[in-house]
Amino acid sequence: MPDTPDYSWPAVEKRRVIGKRTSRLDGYAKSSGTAKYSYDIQRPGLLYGAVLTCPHAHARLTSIDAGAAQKSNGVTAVELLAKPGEEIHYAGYEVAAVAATSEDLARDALRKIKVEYEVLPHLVSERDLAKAGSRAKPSGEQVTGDPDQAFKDADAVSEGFYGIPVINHCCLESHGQVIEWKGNQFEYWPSTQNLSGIGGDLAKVLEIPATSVHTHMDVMGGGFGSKFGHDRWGEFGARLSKKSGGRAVKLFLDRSTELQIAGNRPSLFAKIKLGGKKDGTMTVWQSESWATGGVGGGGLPAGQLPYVFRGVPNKRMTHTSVSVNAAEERAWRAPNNPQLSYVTCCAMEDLAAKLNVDPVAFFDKNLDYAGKIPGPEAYRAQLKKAAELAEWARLWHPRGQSGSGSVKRGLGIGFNAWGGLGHPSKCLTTINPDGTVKVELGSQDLGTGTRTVIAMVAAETLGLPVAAVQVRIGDNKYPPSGPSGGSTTVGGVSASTRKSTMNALAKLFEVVAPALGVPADQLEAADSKIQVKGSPSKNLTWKAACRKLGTKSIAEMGENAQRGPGGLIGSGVGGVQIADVSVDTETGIVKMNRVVAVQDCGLVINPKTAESQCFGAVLLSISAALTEERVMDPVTGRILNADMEFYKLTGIGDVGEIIVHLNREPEHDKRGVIGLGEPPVIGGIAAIANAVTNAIGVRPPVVPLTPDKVLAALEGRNA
């Protein structure tokens, strides 16, 4: 018997889970409402915490007195979170936060707080650069090749702003927890994205042993990289516990200082001008570009520019990071990505609307200048079949040749490119004497069905049906698994549950050899039987297999290594979007009549969930195109949209076809798994905006590409 078994994916011919449509394990729990969320989680003698927030953008906090809170009926705890003479440098920071009995008592109690501010000057919108003064900071200028002699030497010329403001992470569960300390033990239900890591993290900040720590979490309502970290509320709704005699405290962001300070998507503004020749071929790139995410600035190397066509010849860039008034970045689906797509595919498809050369024979033109993975030809093959999905052939038309009529269509397409590496995971994998198979790691699923990919993968390597395998993660007593952030999530825990089940397949294989009379590593498992390789009728049924143990159990754990052998897990991958609007030019409004992704993603697992991911990726590449923004009164320096009502995001009614096409051929197939929840979020916005300025004629510069947007562009091109 080998001392490692062959942990590599079993041949396409062999499969019998892996690769096939397969419905979520907690589908039924979520659509039923029993999925517990940390929301509903209810302990004996509930507390519940309510948090008092700045209303000034920029201020010194002079005053605090909270005499009044602290005798407010139903409070037990009070807590200040800002001390005199502390500098506050957005609206919505946390000064004080109080634990009562009901929501409405501790509300009440918030109220008798009383706090004095000194206001200061604020800064809040980055849109005008000349406006930022020392708030702007320049990364100085990169220079490629000989852009002036490029540009002298181009037959055609193109110049243009484009810009995507900052967007609000919205997730419909907000951040929070509940939380109970009991002496220097606590019982922590947060909402996060990072369950193996998030307690000890927090125990530090808490002076307190890592392993006083059990955190669980079954589901979550998204996250989307905005909750790894226990925040300033994980650490003051312990101190609430702790304060009022260890019992349990509810304390969730409401829906306004959610969307104030739970995290955003920085803004990315950028004035570029190309040239490009006759036959379609881009020879020069310049760029300024800025951008802000908070009060930490908006940086990202002016380097990434040109996005995924970066090998041009001749390029300048310059980028600034302006530092506003308004609460801090977060992670968001893809950092930085949908942006840079944004401002490189418009740009893009402007030059070839200046060269008069179609977009689809321009992109390809010059995707020799895409990096090696996923590679020019693998792109060319996606931009191939978005458009034969798009049906790009009949419907593309030159920029404003859409006909008579007000309502026009038009076509535009984006581009991406991601990581996806998987991240380490160690997993537990369980046989009892009685058949049963518990698979265990401390992983977290967000909603994307990582329990039912784990299951497949287990399921697979044991020749067991799917309901036959017990998925246990959502607790930090599972072996330890990364966070969910990168699109690493599904690659790093298949590749532990492969190892941690084979592991355990090997040690079945060694105690059921004896009975069936050949060694063990001529054993194999298969449609719920242990049999021997090339003589199936030699069998025993796994459960007669598992009653040879005994009374013992066989655990074995498997470990992710990142590069390690096998082949399990790799990275790097590409798609293609093509958006289809049409555009009322009486009243500015555009409809999405389709949206076809062309994706590669490895080796998919389960295609119905991969479908999802790009169908949720997709949906969120709509709302930010067409009505998604962060709104700031530049007087108050406040957030004006901190709400449901106004902060607004696209509906079923609003998202038209959606095409899905994973690329799934053998040589995507045979670099592993890879992750797929980034890259579909990342060319919609470019493929939308590019595909109304097709209908119309003219770019709307901004996107979300609201009426009034529109009909300004309308308007400037009949000026």
Contents of the next structure:
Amino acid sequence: MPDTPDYSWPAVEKRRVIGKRTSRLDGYAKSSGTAKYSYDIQRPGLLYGAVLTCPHAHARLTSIDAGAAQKSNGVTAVELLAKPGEEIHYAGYEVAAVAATSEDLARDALRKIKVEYEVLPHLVSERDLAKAGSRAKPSGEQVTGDPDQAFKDADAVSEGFYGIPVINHCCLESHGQVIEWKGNQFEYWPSTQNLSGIGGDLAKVLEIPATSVHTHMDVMGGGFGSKFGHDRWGEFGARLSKKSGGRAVKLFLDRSTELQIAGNRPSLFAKIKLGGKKDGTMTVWQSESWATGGVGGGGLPAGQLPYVFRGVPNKRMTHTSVSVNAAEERAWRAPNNPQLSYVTCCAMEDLAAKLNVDPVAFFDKNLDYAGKIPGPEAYRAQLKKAAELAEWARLWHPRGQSGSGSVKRGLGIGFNAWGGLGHPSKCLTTINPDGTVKVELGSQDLGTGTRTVIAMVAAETLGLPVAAVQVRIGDNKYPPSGPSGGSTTVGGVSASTRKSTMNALAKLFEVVAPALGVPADQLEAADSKIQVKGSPSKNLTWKAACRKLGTKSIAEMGENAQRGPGGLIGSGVGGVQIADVSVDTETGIVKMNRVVAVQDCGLVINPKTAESQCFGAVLLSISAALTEERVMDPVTGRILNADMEFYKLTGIGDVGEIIVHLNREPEHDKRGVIGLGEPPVIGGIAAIANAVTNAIGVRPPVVPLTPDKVLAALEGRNA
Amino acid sequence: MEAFEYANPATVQEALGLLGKRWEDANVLAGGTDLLSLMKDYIQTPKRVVSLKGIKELGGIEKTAAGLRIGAMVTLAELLANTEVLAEYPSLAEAARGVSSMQLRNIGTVGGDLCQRPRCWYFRLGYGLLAKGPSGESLVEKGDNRYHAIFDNKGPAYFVSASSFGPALVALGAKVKLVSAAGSRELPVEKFFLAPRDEKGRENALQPGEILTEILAPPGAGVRNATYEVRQKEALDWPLAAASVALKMRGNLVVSARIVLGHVAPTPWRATESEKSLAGKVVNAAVAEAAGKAAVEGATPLGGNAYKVQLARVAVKRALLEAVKARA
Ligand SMILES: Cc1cc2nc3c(=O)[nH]c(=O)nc-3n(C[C@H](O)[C@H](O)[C@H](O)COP(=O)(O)OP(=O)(O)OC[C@H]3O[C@@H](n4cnc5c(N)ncnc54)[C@H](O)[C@@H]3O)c2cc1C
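Okay, that is the form predicted alone; can I get the form predicted in complex with its partner chain now?
Next comes the full complex, and the chain you just saw is listed first.
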């Protein structure tokens, strides 16, 4: 049901701002270094916090003595974070923190804290389920249809093992904050995905009123799902500042601690057996999967396999959650979806190869198993488009037929699916008598372009250029907006901004209607004018119209109602990615030639930042497919690559070409705005792994596809 | 990082006076790209840091009758801008390019590259150069050794020599000059790198009171040389294995060859059998392939690094083919 008034988006042909490629408003500030991240905040007398962590994967802390640290040069406060007798379940766990007048002095002081541990046995790898013992918690078997009969009836059966390890969020701006107390209140500069909520959450644990926290954050350097909470360091950071007489304490995790405890994405390993018919129909799915997300294990919500192709009639699935001595998982951009897509699309391409069916035809054939939204036909159109852009017909060869040279080329496919809608969001629009416009939301821009989208929606609605709208976000004095998770931000803020700016404009129409001699509902805003619908020559310039306000500004709210969004926003998107790689079969090194990403996201407000979300997502997929993994040492139980040297992320030279195709056809546009943060990061790993397999003719089962794994597959040494 | 005294001498003589008898007394600072990380992680905690940046005599690249003299403080970027290096010592140029970050090439020095500490992750986590656990057992043997040595790895050292210049200079038969208060000595680069045999040992011959002042490479004319590094990423990544070769030629025929593997042993690793196999031969694909195979004969991979044997083999083959490729 449409809202009253009708807030719906202007018709495509009437849009002047929405849908136009618009550069990020903070692009210059960021690229020139003038943007101030919370990490950059300087305060008078700023102190530096540092954290001492446990070096053992599993231990009981037997004693802790910070006496010497307390007296150490420059130290203003010490916090003990673990008590004698406490059992510690992973290396990197915070046991003490100090504040000091410089970062070096803080770190030197940490070395004077005496901690003793009784080391306990650890388990840090889940790959070999047989070794997990009581740390493995199987859930019951789920059966649909008659898998045994389906395997008997199948023309071909394919069996394989597939694995995707734990990776870290590795935010370039590490987790942390600056906190400065003023009496019983404090100023708070976190790096967060939850600007409106985080201050209140921290106030609660500190047992002070939520109103006592003033939260600010202008820009932030990456969260990917790991920055919703204030975290332990928010709490002890606040205490360190308080103990230091309120002086500001900057406490951001160092890279090593960041990689150890500030977020990881669970693994997924699976033994999968599939059966199908000669015509390319997959008839049965059987999987035994296991995963870890740290000490809490790694669960998989029931029935999530196979990914996208969930409607396959015969299924048997078991899943085992394994607890290991590593920090807890956190939501990682499209939680669990990349892993599910990886095991599904890889197993399915293996079945296609067994059946001798071209994977494009094979996936197309089985798309009837996909759910209703976005639906089989939308996926089919995307698959066709992706195949065309990837030159599938020209470049694809059946497995193992990639020529006689030592460098082999291959193509592979991956699918993605995601929800959307919008988080709760309130927006306040102020129109001043001098014509200035201010749009305020307690939201955050994770680097995705949220600020720019807000300005574009306001400019479109008010008939103004983007530069005429002042966007204020990143402060909890503004009306609250939800956390940026689940790809709900663009939906939430675009709906609340649309409504708020329309409400403000309606008030302006009321004021200027008498001067133009028509009822307010006969007015429209366009080209920096308020004009009469149908006779645009009867108009007032925006400035002249605003002058009629006299001394009173207009200030109107707008809210994204999560239920009944009134057609402004939607949910349920899909995408298809095709990777094209070359593999040096002598060295096992994989080079990316190209990734094609076809994606829908409903109505596209800013094609430029939308595409850039897809580019970024593809980069993450290349890292996860080829180089990135958390290396846990079986002996010490520690992460061996908690740095940016051996925690290998893809670089610009490793990327190849990326082609992004956004679906902008009318049937997509009419669904309203749908978030794009997560969907494009799902299918890429599967696509790349499938491309490598297509190139070399055998499946290296576990990503990342480093030379050792590719060579092992080539030599038939698959574990 | 522990507080330290900073000294900025203007001459080598002055610098030598500021160094101590033990590593804990003083460390030399060149570009600092390695030293600072070590100090920040408390792997090295010198009481004094002696900067070489102000010492002019440590700079410069000169061609002499004896070959090429490269000052220890020459940056990798300077080396790559030198026409003599580019023309006659492509194996050195390639090693410099392999340090694949513009920032590192602009700041890091040739002397620093040779003297940098190993990147073994156990060493960098504070378990010592020999990476031992609480009861003296090797962490590398049972742990994750994917980047460790496949030659000379019977212990106690398992790390690989980090320097990419090491293998190239050993192949060329270069020397380094080491100066201390007691005097100076010249050492073939091959003798400079050492595999420690006990707790006291280090990865090279440098003594706490010594400075590496220059590198002396024999004349490059007539010596076909090349480096091939197998690396997964284009930037900010280490070679998984590498090979540098230098071939003395008569026409198309190899008179004598030096083949040195990098990142496979605690020192640059000479493949002597492979070298011998080339004498009197024309290097073509089959010969290069055979030389690669001979070069990895006798490798003793650990649990997780067998793949490096294949990579080293390919590196030798490709370096040889690169060396004999017609030059533009
Ligand atoms: C991600 C990454 C990738 C890298 N890849 C490579 C690579 O592929 N190949 C490669 O070779 N290197 C590589 N490096 C290392 C880089 O080349 C070195 O850090 C650099 O060359 C060291 O030079 P520096 O002048 O900064 O040395 P410093 O950090 O100043 O010194 C290093 C060490 O040598 C000692 N030292 C320096 N100069 C002298 C001297 N003249 N006499 C006596 N002692 C001295 C110092 O005391 C210190 O212990 C990489 C580094 C990183 C971080």
